[in-house]
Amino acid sequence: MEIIIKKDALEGSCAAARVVARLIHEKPNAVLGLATGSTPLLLYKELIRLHNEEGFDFSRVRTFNLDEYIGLSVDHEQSYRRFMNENLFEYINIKRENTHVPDGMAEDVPTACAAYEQAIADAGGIDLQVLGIGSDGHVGFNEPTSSFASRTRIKTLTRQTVADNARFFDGDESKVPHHCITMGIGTIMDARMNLMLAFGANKAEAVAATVEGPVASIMPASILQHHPAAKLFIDEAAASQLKLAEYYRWVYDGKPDWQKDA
């Protein structure tokens, strides 16, 4: 796992983005794995910023999101699919049909997961993966002791995930759904790379527990230890628990320049 360490998450989305930019100017039909929620709108920003000014094509790319509430239709203003849409999509020049999102609308969830398995197979499989982490080491909707094996599928989530996102449903948890359905981890490791936000001081133990921490069921994100090709890009206040934050940024600015955003 490689830890980047930015002054602050406009820096880092930055960073990422040209990670994302090096991958789809290499292989211009490339398929992203998508994350919602606020940690990645920088780094959207950054990819339209991209296609306005630079011209940056993303007619072949195509995209599969990591998840989305139950019972949410496409048109509701907390779905994903219209995070999305509203959030980059409509912004740059992707066809709207080489974009998915789980159906959380599906009727048969367990078919929708398992064909949305086979989607991203039929695709080639995703070249990069973003990933955000919640304050106790969730990516995607896996929760703490979800399977490292685990595919696409129905979760419940937490009573601390439906506290941090109640912040989206106008602060009332109520109105938050308690099932999702989402990439698994092993969908997630399967990515060929695995580039990772996460901003600010109350991410921090996440991050330190995820990056210095055992890998462990409790902690998801800690599975990332294991993946070939994982970044983490992080602000200063998320890198405050790190043991070796210094040591991190000696690597990282020691690297030639090609390199650091590959």
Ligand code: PGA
The other form holds:
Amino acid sequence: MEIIIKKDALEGSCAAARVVARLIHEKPNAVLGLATGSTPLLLYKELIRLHNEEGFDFSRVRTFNLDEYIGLSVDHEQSYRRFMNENLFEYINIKRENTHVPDGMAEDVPTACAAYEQAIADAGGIDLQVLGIGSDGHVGFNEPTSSFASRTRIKTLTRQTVADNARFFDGDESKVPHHCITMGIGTIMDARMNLMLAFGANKAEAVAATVEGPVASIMPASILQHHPAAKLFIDEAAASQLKLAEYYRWVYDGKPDWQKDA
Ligand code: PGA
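How about the form predicted in complex with 2-phosphoglycolic acid (PGA), since we already have the form predicted alone?
Next comes the full complex, and the chain you just saw is listed first.
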């Protein structure tokens, strides 16, 4: 795993955006795995800026989102489809039919999950997956003890995730759906590159356990230690519990610029 510590969320997000931009430059029809939540917002802002100011072209890019709440329709203000439309897709020249978010209103959830996996495979697999991390170490909505072999499926959120996400639902935990559809950890591990972002002190414990703890399903993100191309962009606050932070800085600072975005 490559650990990239930046001063703040803005610098970390811009560095991550350069990796995404380089991929799309080299492969204009790249398949991106995308995430929601507060963490990727600055990354998406930077991608929008690249489109507006530098003519960056998303016309052939395809995307698959990690997860969606069950029971929220696409126009619900907290649905992840709406989040993606309002925070990225409406501002870049991506074709809406090339964007995919699990269907939280699917009548037959297992069939919809299998179809989602098939659509990813039909697209040639995910080139680059953007990930956040929950304060409990979840990736996507793969909560602690999720199988490392899991594929897209229904999951029940932990009480901690419900509490964490209540801020998007007027602070009211009772409004947060308890079930979701999420790509599995196996799905995420199949991505050719994983790019995780984590900002703020409330992520420091999960980041330290992910990077320096044992690989264990109680800390789902720790599986990234087994991924051949995982990059973790974090700010100083999220890095504050890493034992080897100085080493990670030394590694990154010693790289030539072209390699930093690769
Ligand atoms: P956040 O969520 O970006 O809103 O902190 C991250 C996650 O739950 O994966």
